[in-house]
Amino acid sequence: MRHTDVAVIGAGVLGCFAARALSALNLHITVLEQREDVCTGVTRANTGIIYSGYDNHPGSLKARLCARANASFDRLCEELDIRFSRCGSLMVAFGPHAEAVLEQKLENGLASGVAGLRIVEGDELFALEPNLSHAATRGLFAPGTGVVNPWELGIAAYENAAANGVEFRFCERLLRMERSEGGFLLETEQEVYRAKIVINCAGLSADAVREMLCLPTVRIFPTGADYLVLDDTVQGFFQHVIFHEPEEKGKGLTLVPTVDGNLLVGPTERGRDLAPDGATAASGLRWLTELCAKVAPSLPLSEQIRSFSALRPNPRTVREEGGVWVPEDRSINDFTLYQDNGLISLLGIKTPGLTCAAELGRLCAEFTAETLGFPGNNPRFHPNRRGVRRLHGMDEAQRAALVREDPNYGDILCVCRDVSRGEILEAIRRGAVTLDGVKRRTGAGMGRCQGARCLSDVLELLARAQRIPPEAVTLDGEGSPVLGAKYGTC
């Protein structure tokens, strides 16, 4: 049996993040995720936008939150040595009701203190972006909401929370939970831990891990989501992040600049019926595409290089009916904390949750310190973390420097996206694993090619680092064997 003073349930962006915070305070922290990596689940399918908070209704946690995020989300990435761009937003609209909608929206933002916001119309706001449709009326300019890649964020929150002394203990599936003296007992596939604190961010499962312990109040309800990815051919086709509001009721298309240089059209919102889990439905990628037309009409999607799929945690109340457990009719709008004696969950947190990861973490922290009496802090806590250096940006002299430094650099396995061996090898050395955990960290595999060119390249050092032939090398963990042989990962 493994002692711990706080085990945090999934190592998602939330849980990277309510790692991070703990891990400043004078603590034994135990995450265990279920799956071979960080960020896998919720987190690898995210627009990265970084809100400014008008969205929200004024006073509600959301609000609160957003709006401390935000402000201090530069500090963060400075931190966290990862890219971010405060480009800046526009709610389009295109007739009286969506116009109605972002006066609303424009009150919400003051009250609740987001800085810069107006309405811009006629030839400002073409000016501001002249590839929208000019059958746009008005739009409200957000000039703090930004973009990051989200990989990039809680990879990084990871690996700043496992220097200070937090252990992550990965193919580690949650069986049972139940509470003893003094805290709690976890039974995972591999071990059994006794913890005085639970943090659960389990994602998607979240509610199901509350339930161990606790009756159903508020269940998640998953939601399919498409996305399109058009290649950095297309960069500087918008200058910030476009957020169409519809006339009819219902969601509108979002068009993201990205910190790479592509364009991200979507999300849909579908019904999660309409397609597997993990596959793009057909009705949303055409849904996707005459809106682009309505909304940009010059936008080239020929440059489609990717589209790609996500589940959405949509949290809904739920009350018993007849032995049943079924929905209200409404859905939850706020950010849904439980403190249960010890057991924190976080329940369906969606839009803004990567705005307020380290905002969500800190607050777990502060319950955690008030619940434990205080512990005090670690003294060798750092919160600082230095990425995975890239080619890519590099003047050319920083370029013949880094590789007279190491060889590997001078090497370009993945020549879209300009990524060396060396950035490859590094990525490994910090936790890949699979494919995916190498694309997720470097890029390589992200381009015009999607990974023709670097795949095998990247899959032989995988092999060679874990020792395994290459046959058990995966795309994305168990179940998705890259050679046809059906190896897993954990």
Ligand SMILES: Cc1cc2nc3c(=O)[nH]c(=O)nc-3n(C[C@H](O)[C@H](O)[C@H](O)COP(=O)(O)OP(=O)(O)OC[C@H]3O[C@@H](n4cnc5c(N)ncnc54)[C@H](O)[C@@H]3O)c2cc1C
Second form
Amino acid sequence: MRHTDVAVIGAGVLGCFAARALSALNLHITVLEQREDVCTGVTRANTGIIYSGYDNHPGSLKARLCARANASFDRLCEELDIRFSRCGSLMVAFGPHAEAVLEQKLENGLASGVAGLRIVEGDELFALEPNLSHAATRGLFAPGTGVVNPWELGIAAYENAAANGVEFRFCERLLRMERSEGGFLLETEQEVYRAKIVINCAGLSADAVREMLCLPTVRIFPTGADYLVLDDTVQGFFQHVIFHEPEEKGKGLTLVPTVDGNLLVGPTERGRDLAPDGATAASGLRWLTELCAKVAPSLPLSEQIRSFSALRPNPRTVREEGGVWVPEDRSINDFTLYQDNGLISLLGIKTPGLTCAAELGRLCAEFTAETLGFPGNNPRFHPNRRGVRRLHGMDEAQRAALVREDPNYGDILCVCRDVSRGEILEAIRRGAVTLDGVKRRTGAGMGRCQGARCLSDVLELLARAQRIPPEAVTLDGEGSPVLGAKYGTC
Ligand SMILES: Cc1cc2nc3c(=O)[nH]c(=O)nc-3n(C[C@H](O)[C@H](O)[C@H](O)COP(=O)(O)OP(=O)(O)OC[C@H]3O[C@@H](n4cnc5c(N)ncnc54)[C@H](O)[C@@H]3O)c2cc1C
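Right, and the form predicted together with the ligand of this protein, after the form predicted on its own?
Below, the chain from earlier opens the complete complex, with every other chain and molecule after it.
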């Protein structure tokens, strides 16, 4: 049996930031993750926006955390050495109904202290975004909105937490949990753990994990989402994140100029049944294309290089009816955090969960210190972490210096994204065990050819590093063989 002070379940962005915040305390912390790597769940596929906070009901936990998180995001990204573009956003209306929504959001934002919010129209609107359809009537400009690469954020928190002494245990699925004297017993396929506190960050399974000990109160009812990705040849088409507020009831379009220079289009909101998990729905992609024609008619959709899908962890209050737990009609709009005598559950944390991950992590550390009594500071704690050095964006002198230091940086494997062998080896050294793990750390395979040219090299490096046959290397964990054989990572 292994002993730990705090067990964190799940290594998505929330689990990684909970671990990072806890690592400032003088405690032994263990993170149990069922998959082979971090950020493979909800964190894998989202929009990457750092929200300013005008969307949330003033005074709500979401509004308070979002305003705080946004204000401190530059510092967080400096500490973790990740790219952050505070590009601002425009929420655009095409008629009176949507204009009224913009006014309401402006009021919300002002009440929550969101800085710089204002309504723009006419020449000013189109000077900000010349490629926006000229049928747009008004916009809500939020200069504080930003964008990150969500993988970079979660992976940076993981590496920093691990460097501060947190123990990450991959391929360990929590199967059972029970209360025992002074805490909890947790059983995975490999081990039994005794922990004083459990932080449940299990994403889509956070309700199931909480129900190992408690009766249901909130359950997660996932819905699907689809995205399109346009190549970085469209870089500069939009300068800001564009939120389209529809005139009719329903969801609008979001267009995101990413930190990698390409344009993300989406997400849709659709039933999970419209496509198998992991697949996009044709109807969703069609809907995106149709809305693009309305919001940005000159957007060159021919530059599309990829589509992907996501799952939303929608929380809903449930009640028992004839032995079955059924959802209440109204959905929950705020973050749902439960504290059940030492079990802290972050349940169904949707947008802006990425924005608020560090703040939610801080809350988990505060709850822990309140419950256990302040354990003192971790003398090893350091908030800073250095990212994988990227050739892309370096000037000639910097590149030459790096290649002199390590010739692997002179061998470009991913031509589309300018990623060298050195970067890929460094990503593997830091924990990438799948092709997607390398992609999430370096960008290799994310360009126009989608890995057609670098796949075999990356696969060979992964196989060599893990001393496994190339056939055993997977795209993204168990059930995703690349060379056709039936191997798994966990
Ligand atoms: C479509 C979409 C768009 C979004 N866009 C934005 C945005 O633009 N900005 C923003 O701020 N937020 C956004 N969000 C919200 C944000 O992505 C989420 O709040 C966040 O990623 C949730 O992270 P998580 O750690 O809770 O979940 P996950 O990333 O799913 O992590 C949970 C982890 O728990 C593990 N796990 C589960 N069960 C067990 C078990 N029994 N044992 C061990 N491990 C287990 C899983 O393998 C997984 O790795 C978006 C969300 C969606 C769905």
